[in-house]
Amino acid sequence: MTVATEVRAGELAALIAGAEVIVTCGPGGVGKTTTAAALGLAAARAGRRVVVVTIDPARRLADALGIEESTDEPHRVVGATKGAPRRGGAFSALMLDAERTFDRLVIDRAGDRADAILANPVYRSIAGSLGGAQEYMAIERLHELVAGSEFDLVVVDTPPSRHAIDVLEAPDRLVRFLSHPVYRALTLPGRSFARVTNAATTAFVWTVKRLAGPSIVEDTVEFFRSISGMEAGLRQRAAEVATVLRSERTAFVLVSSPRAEAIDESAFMAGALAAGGFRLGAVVVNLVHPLIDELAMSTDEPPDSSPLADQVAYHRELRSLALAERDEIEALTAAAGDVVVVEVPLLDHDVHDIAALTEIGTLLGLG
């Protein structure tokens, strides 16, 4: 790193020292999950009690941290803070299990209606759906972790860019859903499905059929009526998480690579965060090729048949690639505004253990 880069990287260190929630977001395949784990580990080694949560169904984080089975309970990573410069830190990780989190929510909040809800086929369809329940259960799990006293910092790893927007907007969508006239009609006692659909829109009927199938439409009505008693708690938690995600104690870290398509996705995400009122705290660009010096030829160009010609051509190709990457990074820097942008070089080895995550933290200026 240059001196200027080191100074700006210090802003990232201040970010992980002061934030209570860090959300990593960005395109797929750019090292986002690895970055989330590295940020969490660095904070733990600096003395904070940290949990890293992934709501991406891929198992990259679990593999890196040795978590053998998906669980929605934090898994303490033994030895992660060994030899750390500051004591008192702890590093945990969990993979969100949407179905298990949903079940626990029902058991805790639905009282004597819990068994009926858990047995409802519509509930089982929703609870087991990665596409539907994941975002809403992320709300519930994040609320539990932030409201509890076990951790100082919660690091949330989101799915790739545009899907991450679904997660971030889930609290707002849930509040809107609970206020929707169709939901209010469904939860009124004594209403038959026929009367509800006569007053509802065709779009709603299509949605119900798509969710549950026409043969269990009555189960759909019964399901919504059953959860109506949980409405106040759901609404309150969704509103609280929406507030937390937009507060000064929460920072978003946008992760990208220098590839043109990744930069475009990341620039889109930066705009979406700003539009949604979310605070962008830093940008991390992974997999950056080093910028090598231009060749100073003391003699004429080597002949094409010479082995040296291949080496010269390779050198120039690498330099051209590195220069093109920096043009892309400048475009993302402009989109991010006055936010620290930290580059992480392309490594010659995989990141699959605590030592490698610690190395990433050092490269981020957090060592």
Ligand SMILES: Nc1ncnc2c1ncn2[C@@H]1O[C@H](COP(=O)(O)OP(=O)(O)OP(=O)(O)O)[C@@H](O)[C@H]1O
The other form holds:
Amino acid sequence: MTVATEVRAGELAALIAGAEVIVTCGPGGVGKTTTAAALGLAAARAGRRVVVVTIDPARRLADALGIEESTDEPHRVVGATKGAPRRGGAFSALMLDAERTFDRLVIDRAGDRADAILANPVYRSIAGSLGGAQEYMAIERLHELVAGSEFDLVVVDTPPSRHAIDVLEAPDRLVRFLSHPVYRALTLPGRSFARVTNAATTAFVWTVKRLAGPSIVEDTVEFFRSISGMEAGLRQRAAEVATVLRSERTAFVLVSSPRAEAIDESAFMAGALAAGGFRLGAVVVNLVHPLIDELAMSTDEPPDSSPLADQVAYHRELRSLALAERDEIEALTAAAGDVVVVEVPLLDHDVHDIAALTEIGTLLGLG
Ligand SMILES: Nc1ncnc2c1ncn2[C@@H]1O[C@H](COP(=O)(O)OP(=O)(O)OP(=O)(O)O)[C@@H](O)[C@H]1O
Ligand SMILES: [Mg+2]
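Beyond the form predicted on its own, can we have the form predicted in complex with this ligand?
Time for the whole complex; same chain goes first.
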């Protein structure tokens, strides 16, 4: 590493040390989940109490983090901070499970109506599949983790998305759903179902009745009525999370690969973050091919029949690929402005255990 890159990698370490929330975002398959886990682990090894919130991690990484499919509670990764330079750190992980988070939300907020809601067949069929539920629940979870005192740092992994701020629009979508005329009519207090005269609502109700039988209609109405009191709280927490995400407490880490397509998308996302008022803290370019030296050949090319010919061709191909990547990285560095850009090489193995995550942390300059 050159001196200049070392200094800049130190900036990433400082960013991780100072942030309370880190959000990794970027194009598909570039290593967002890997980077989120590696950053979180490095912070834990530096003495902080960290939770990584993952979405859909690769099965083997989930296993290494001890995230069982059956739970969405933070799970302490035993042994992760063993031999760490600083004591006092802890590394936990959780995988978002929209349905379970929904259940807990109902239990926490619906008081003595909670049991009825949870047992409601309509609730059971929509919890977890409601449009945007996953992103919405990410907001609820984030609110809970940031407001609580169990963790110093919450690292949030995001699904691949061209719209870096999708996750922030989820609450708006839910609020739009709650404002829908059919929903409104169904939850009007004190009105019996039969007397709802709005044509759209009546048509909707009859369709449901015909398809599913009368009891499902009552269940639906009952469900919508029971959650209507929770709406204000939902809106309020979404607004609070939006504020935290735009504050100095939060840093976004944009992860990319050096491929032209990914670089274009990342440059676009850097712009979208800035436009949305979010702080881009660092850019990680992952999966970079090392730049190998040019072949010093004193004589002419080896003839095609020579056993060396394939080697030479391969060497040249790798070198031109690495050179093309350098150009791409430069373009992204320019788009990132002042923000530190750290490169991580393509390793010859997957990153599916604590040892490999620690290795990525070291490559990120995080000790
Ligand atoms: N530097 C690296 N060298 C080699 N393999 C890597 C490196 N970084 C990540 N990987 C591997 O690449 C694969 C994709 O990584 P990861 O799941 O973190 O990407 P992602 O951006 O989260 O993907 P998605 O967009 O699907 O969520 C994984 O198998 C991971 O182990
Ligand atoms: Mg991922």
